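Single chain ahead, by itself, as structure tokens, in the form predicted alone.
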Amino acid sequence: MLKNEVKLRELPPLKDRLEMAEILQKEVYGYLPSVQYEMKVSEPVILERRFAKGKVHHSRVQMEISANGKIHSFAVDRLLHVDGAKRPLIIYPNFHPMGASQYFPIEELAEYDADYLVFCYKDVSSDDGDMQNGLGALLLPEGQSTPHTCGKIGIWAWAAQRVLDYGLTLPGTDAANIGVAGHSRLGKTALFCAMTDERFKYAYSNASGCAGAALARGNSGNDVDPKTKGRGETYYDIYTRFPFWFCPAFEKYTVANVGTDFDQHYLLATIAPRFLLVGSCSMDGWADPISEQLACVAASEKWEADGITGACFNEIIAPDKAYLEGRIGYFKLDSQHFMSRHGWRRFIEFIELHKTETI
């Protein structure tokens, strides 16, 4: 029983949503930039009119942000229905431009009853320690000047929220059904984005692992991949390689590999009472699918305290199984670390199942 395993991990008890969000911003991800900015969006350029038998167009706009005397622009790809009907809108920070990405199966997604706004995360700011690259120069003109200044996850999440600002101006957007999705480091970004912006009704994190959807206490890994040595990635592992994703204060937790008064179930619980989907890959020991599933069960108490079904499972699930009925959905694919069309299909199913429910 997963609830028994959760007790064995001796997790810090859940707190008020805003209190948990405050702890995570102060100690892990940093605070989102607070800057005066202006945003302009170009007229769309149509790239393809033939998706879904001509019902969906792929187009692109340039989003220009001005702040602190500097300007940066990045491309936003649009996969939009053209009939004018209101549909769920998904914001997706991606690893690649939309037309070149194995993580975004355009033609298949066009067949679903949703619209998408997609941007390449490196077009926003590079995936390295250069805090002056791209939007970094506008949002963090003095770099990470305090221990609690956000890193690149914060910059990418801020950009996703500005893309949503634009998405809400589109006539086909159903503002009551907005989602954000991400894979791996961008799965962490999607969770942080939803934590700090309640306009997102749905958050989908795929294989986000350490400092994402996986518990840090007692991480279990996966013996399929010998590189994991039977455990998942730790705070030490991730901060040593990617310190620039986080705020500098996070470094102090790399000694014990756990937070003194938090764990990753806090991140998931900050999304309550909204809708959360966590996807795992069975052969992805480094992201630790067992600890991802346990985090869902631990966070579920936040929904249950309000009389809402959170996670509707209490046993380790087999690969290629999904539980989508609760407000915390979970599925596991029999695969390696990958954002596949199968995971996208689960997210669309999750939205379809819950889109008439109100918060």
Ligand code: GCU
Second form
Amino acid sequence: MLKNEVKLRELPPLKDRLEMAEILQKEVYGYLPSVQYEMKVSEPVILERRFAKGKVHHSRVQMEISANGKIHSFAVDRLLHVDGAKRPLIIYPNFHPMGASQYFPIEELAEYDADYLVFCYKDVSSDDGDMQNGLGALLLPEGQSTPHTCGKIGIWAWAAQRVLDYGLTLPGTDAANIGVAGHSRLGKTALFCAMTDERFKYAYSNASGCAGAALARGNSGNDVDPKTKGRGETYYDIYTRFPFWFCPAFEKYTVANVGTDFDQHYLLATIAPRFLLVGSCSMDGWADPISEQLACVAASEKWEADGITGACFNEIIAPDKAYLEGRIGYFKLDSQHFMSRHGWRRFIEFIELHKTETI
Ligand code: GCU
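To test you: the structure above is the form predicted alone. What is the structure of the form predicted in complex with alpha-D-glucopyranuronic acid?
First the chain shown before, then all remaining chains and molecules of the complex.
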């Protein structure tokens, strides 16, 4: 029984959603910038009309943000149906520009009953400690000036939220069915984005691992990948290489490698009573699939307390299996660290299954 496994991890008990979100912002990811800004979106340029037999066009806009006397614009690619009927909209911060990404199978996704707005995270701000490029310069003009100022995860999430502002102006957007998806560091970003913005009904994190969906307590990794020697990434590992993703206050947790009064199930539980899909990759010991699945079970109590089904699985899931019925869906791909069309298909199935459910 997974609930027993969860007990062995001796996790801090769940709290009120806002309280958990507050702790995670203060101690891990930082607070999103609260700046006065203006946003302008260019006219779309159509790049390809032939997806889904011409029913879906690929087009691009430039989103221009002005704040603190500076301007930055970044490209947002649109994969939109042209019939104007309302559909779920998925916001996807990606590693690569659309068209050049193995993590975004355009032709296949265009066949589904959803629209997509996609941007390349580095167009928003670089993936390093330079806080003064791209939106960084606008949002954090003084850099990470307090221990609780967000890092790059916060900046990328803020951008995804602005892309949603734009998405809500499009006639084909079903505002009751908005999702955010991301892989790995951008899976952490997707979870944080949904935590801080309740307009997202669905969050899908793929192999988000440490400081994402994986519990830090009882770090288990897996034995498949000899590189991880049976353990996954720790707070120390992640903060040593990527301190700029987080707020400076997070550093203090890299000694014990656990959050004194939080663990990653808090991040998942802040999404209740909405819909969360966690995807793991079976051979990805670094992201610790077992701890990702156990975090779902631990977070599930937040849904159950409201009489709603969260996670409905009781055993460690075998590779290639998916459980999508509860409001916490989980699946495991039989793969290395990767976001593939199989994961996307699970997300679309998850949305299809829950599309008519209200929050
Ligand atoms: C590194 C990092 C992970 C992260 C991953 C990625 O492996 O240690 O935490 O999820 O990069 O984003 O690809």
